[in-house]
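Consider the single chain below, provided in structure tokens and representing the form predicted alone.
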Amino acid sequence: MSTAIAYQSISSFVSHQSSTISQSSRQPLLLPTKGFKINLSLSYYTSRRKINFSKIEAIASQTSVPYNTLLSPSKNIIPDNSHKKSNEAALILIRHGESLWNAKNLFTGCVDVPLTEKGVEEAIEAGKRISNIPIDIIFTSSLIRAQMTAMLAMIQHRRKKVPIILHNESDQAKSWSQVFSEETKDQSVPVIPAWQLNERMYGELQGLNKQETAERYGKQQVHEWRRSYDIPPPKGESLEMCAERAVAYFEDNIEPKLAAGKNVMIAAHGNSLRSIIMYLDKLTCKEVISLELSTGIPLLYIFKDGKFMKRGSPVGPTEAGVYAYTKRLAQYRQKLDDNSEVLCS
């Protein structure tokens, strides 16, 4: 009963934090509306709009269609009324572990390179930190370093559900990857790759050494390419352009899942996650350029009543209080503990 006790002990703190947050009205981030193309034939979302939470929730409550016809979303341990939409969900953000090009100090961007041994360890440690938080669906970029991070993290989860990448790129891919056992589906977590969550494209800098590039073009110029909001590197994307696609995808595909009560993990990259955090925390263009995300460190948000509440990084599975941010998470953790005791007895 350690988690239940921890929940009671900090419930007043949580209530104070939640009430403070709810007093401020949440205004969505308005991103630029101009369209653009770069010469690698990448095209991006060009329209922005204010999110209508009441519309999302109405749609979520009226539909019974699963995420994907190939794989059912995982079921929560906590019994839910299937006819009712939950007004609370967990959102976990993880920047991928160290990649081989991170280690070599190279501009990586959209080049698809795997994790280093250190990156693998970071992904495993991230998994331990979120092993008691419910996860119903995972979104990753299309790049292997983000997908490796998601898979390695899920191996550490106490539910022991299997992450399965959904292949929707063609009718044949959908047909060939179907799962026909309902029991197996229930013990799986769907993983949806999306190029919109990719790292920003660094154009002609990709593959170059960062220090050598600074010596060649000047530290100030390289600093502008890396840290400004609206200045892209040659034939690449600015953070503004990356945010345009990443936030649009989040609004259209991820936020409705949260509004429907589904717990979501996103494994992606420094700049695509900075873009999403800019939207969640209502950061300004100046504030987001100073935001730094460590590799392999998960961040937890609670989505409740149309608002995102930032909860920081879970410190580890042995810290019961970390999972008592809400009564629902505390109950989930307690159920995991109870099930473990039954299995060990």
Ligand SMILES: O=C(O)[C@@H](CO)OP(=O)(O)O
Given for the second form:
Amino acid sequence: MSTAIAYQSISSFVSHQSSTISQSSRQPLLLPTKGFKINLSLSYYTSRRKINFSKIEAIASQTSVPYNTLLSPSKNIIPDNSHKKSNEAALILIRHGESLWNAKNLFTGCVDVPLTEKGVEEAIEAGKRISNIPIDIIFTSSLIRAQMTAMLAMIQHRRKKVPIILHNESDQAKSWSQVFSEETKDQSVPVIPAWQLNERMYGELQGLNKQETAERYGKQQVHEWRRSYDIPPPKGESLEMCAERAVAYFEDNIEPKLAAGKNVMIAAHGNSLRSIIMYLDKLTCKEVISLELSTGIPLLYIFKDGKFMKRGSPVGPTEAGVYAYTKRLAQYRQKLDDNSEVLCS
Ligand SMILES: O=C(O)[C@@H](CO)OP(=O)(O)O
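Got the form predicted alone; any chance of the form predicted together with the named molecule too?
And the full complex, kicking off with our chain again.
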């Protein structure tokens, strides 16, 4: 998928949900792939990975995204171009903090609901946990609960760079949001919203209470709708269908950044992240059923030599284990410590 196509449906910061859903449902990628069944899923992912890694370089050199022109490499105390020679990068995944509909136990899907006060606190706490880990680019869904989470988390980061949302709007709107100071650009982190990272579309369950739905249709049925791999809820997306867009977006737009040494944070949703984790960890359709993600808990992966290494969830910014993962993370943190007065002022 080209960058242009990937971005074609990105709506504005507060997106109009109805348009997000109709755009999603128009995408051919959302249609279930014939023959992509339970017993084939692993080879599907394996083959996607093979294809993908062989084309990473090509994609990386072809991909031209707005932030490359908007935000130039840093010339700061911690040079962001230090990663250029490295074949290693950090990948942080965060499910958004608690939303108002999580709190009410309602099926949310693609409905654009903001965070609760608890969700805001969870996002801040998540930010503290990853505050010593480098972040060069942020990808979020187009939904405000993920974007709020990314922003609140970034405010805690010790590097104190400013996250800037890059809207995919008209050329005029783009030109109106240009930044004219190189120094300011250097102190910014691009934030790319992508509808492909949205929560799975929950169809006719959206807005219904989960408990009441289980009482009406039976626990087993509702569990299948919520956690099975290929059974969609009524008029909604199965995890398989969600993976078709989320994993494709990850492969086409995020992996090339990691391969180029950029440290990436993704703020998204329970199911779009489950599908991406299924891909990263090569989980089978059975294994993914029991994969549950808590709100506001960051997960760290190291991308090295074309492989993803799961590093769990940093429990705190000073957790020694996190910085033992790789020499580069330890060095980054050391630089933050050395420059803390300058960076944190
Ligand atoms: O309602 C939803 O959109 C999701 C995430 O909150 O629910 P589930 O736990 O069923 O994946």
